[in-house]
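In structure tokens, one chain follows: the form predicted alone.
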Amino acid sequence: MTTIYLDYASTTPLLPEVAEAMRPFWAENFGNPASAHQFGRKARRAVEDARELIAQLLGAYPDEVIFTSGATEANNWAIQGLVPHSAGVLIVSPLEHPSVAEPVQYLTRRGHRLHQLRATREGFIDLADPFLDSLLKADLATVMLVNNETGVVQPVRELVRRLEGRVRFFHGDAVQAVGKMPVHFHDLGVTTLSLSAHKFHGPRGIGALLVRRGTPLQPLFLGGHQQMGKRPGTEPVPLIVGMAKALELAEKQRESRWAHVLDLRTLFLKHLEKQAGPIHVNGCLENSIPYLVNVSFPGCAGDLLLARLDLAGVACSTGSACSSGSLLPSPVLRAMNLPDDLLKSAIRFSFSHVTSEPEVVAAAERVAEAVAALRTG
């Protein structure tokens, strides 16, 4: 039995274009890119044509990026960078993802209050919510453009303009949309904005932190000159070199990777209305990325049903990877107040440009038949 990845919100194998870029900076240009002599400056060139390759493909300047080990860090950075030391306001989304609301949950029990927005039974931010007319000041806003769990998009363009004179800083968690969808930092309105590569089929460790010039972004780390003096630390010049290409890649063949993807969601899905049914897609499908759906079956548990498709050789997810140790519902689907028989039977699906139909049609086969031992059982 063939196994079948669906899981590539989780994360994606590394492309071989984009591991014959990196190879040569495993071995022959090896250099640190913080020395001085030929070997560093090859290194050094290598990280800053990287640097104004993603500039110029995120509608950033090149000193906007900044590298990281990836947007978990990221992420972190600029909730804790951002927001001042003095107890403040904080705005943030019920739908984000750990590396998010866990920083600002640490802030809160620091002293700085916290409110949260609504959402709605689509998946979307609630923008009709009270509070945004209400609000006279808050230090910082946090909302990421496509959910993790959902993969609907979020109006964070609309919120940021909203919000505009009342809001001094404004982060987005672009993780799920960068490689997938146009991001364009500074179209976005975003003071802060961040990405991981392995989730576009770059290498694991290594992602960025889009800062807008100008910024008193404090660092989380000390000790180096590197990247401005902001992080600290030699640059990993191989993972760098590598999130580029899978970048320039990701964008160059956006459109075509996006209609194929979408080809095999709605494949997906009609095999499983009809073979598994019934199904419930939980959040907006005419308004999200084809790359992930969120399924629930009732009359099944989730746990249960991942544990029979991974023997079943379906390799899936309930939300997160970030917190799939957790027995508890998803956060994401309890704020978009979904009934307990969704919340509790729901599957992540999750698709790339290498998945084939073949794939799609045979997996959707194996849910179904988990699905009916499960609802007989």
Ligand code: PMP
Contents of the next structure:
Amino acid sequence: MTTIYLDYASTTPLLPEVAEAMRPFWAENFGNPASAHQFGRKARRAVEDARELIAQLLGAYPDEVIFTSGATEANNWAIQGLVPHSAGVLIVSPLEHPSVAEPVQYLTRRGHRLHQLRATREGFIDLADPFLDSLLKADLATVMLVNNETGVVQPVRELVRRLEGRVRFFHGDAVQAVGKMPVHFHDLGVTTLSLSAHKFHGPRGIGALLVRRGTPLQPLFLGGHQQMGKRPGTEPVPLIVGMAKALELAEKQRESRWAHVLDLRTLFLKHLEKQAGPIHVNGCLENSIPYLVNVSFPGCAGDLLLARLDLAGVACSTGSACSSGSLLPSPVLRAMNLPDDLLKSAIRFSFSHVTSEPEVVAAAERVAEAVAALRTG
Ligand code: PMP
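Output the form predicted in complex with this ligand next; the form predicted alone has already been displayed.
Let us now look at the entire complex, which starts with that chain.
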């Protein structure tokens, strides 16, 4: 029995073309981009070409792309680097990833004031929240583009327009959006935007923060002049080259990948409804990316189901890998006010363009068997 991987929202395998683009930069072209000699110049050219390509693909200027070790760093940096050291006012969505939610909590412990937006049952931030009209001034609002547990696309541009002039900075976590749907940094109107290569078949350990020109963002690290001193540290050239290649491929194939994955999600849900019903899809399916779907199986405990599925050869998750290990129900689903039986039986399945139809059909069968065993047991 082969294991079926349906956890691509957690991480994705490197594509062969990406590995090939990275290969020369491990050993042959190993120079440090800060060195003035030929080795260094070759490495610098690769880094700057990658920066330009990523900027062009995401609607930014090249000097607005700052490489980081991933999105956890990029989110921490944006939140801690944008907010003044004296008491500030922060606005955060209740749907955020821990790498946003926890730095925000950290700032509130240091005296900043926090307003948490409301979420709707459908998994959106609630634009009907009267707070949005009554707010006078805030320093930072942070809202993700696509939720990592439900796939629901958030109305970030609408929120930015609504609060413009009253909120100084906006941060968008675009980790689950980049490479899957169109993302244009300048059109969104945010100040900073985070992304991570391993979510779109690039290497792990590399991401970026896009930072609007002229933004007074405090560096998180000190001790070097790399990346204009904004993010010092020797640039990991192979990873940077890999991220650019993976994004280029994702953008080139965006529409065909989306269409294939949408077919997979439809097929998977059809089979689940027929064989593992009753099921409940959490979050508004019509306004979600098709790459991930959150399904509750009333009558089953999510953690037991997950363990059974692992034994049955289906790799999936109950939520964010970064909060797994926690026995508490997902804060995201809780913010959506789901009833207890849906909250506790929720599983996230996520797909990629490399997933096949027979895989999702077989996975649905294995899920149905596990669900039946738990419901009767
Ligand atoms: N934000 C979101 C929405 C995510 O899904 C993730 C990955 N789980 C992160 C941030 C963290 O990204 P990284 O793994 O690059 O640190």
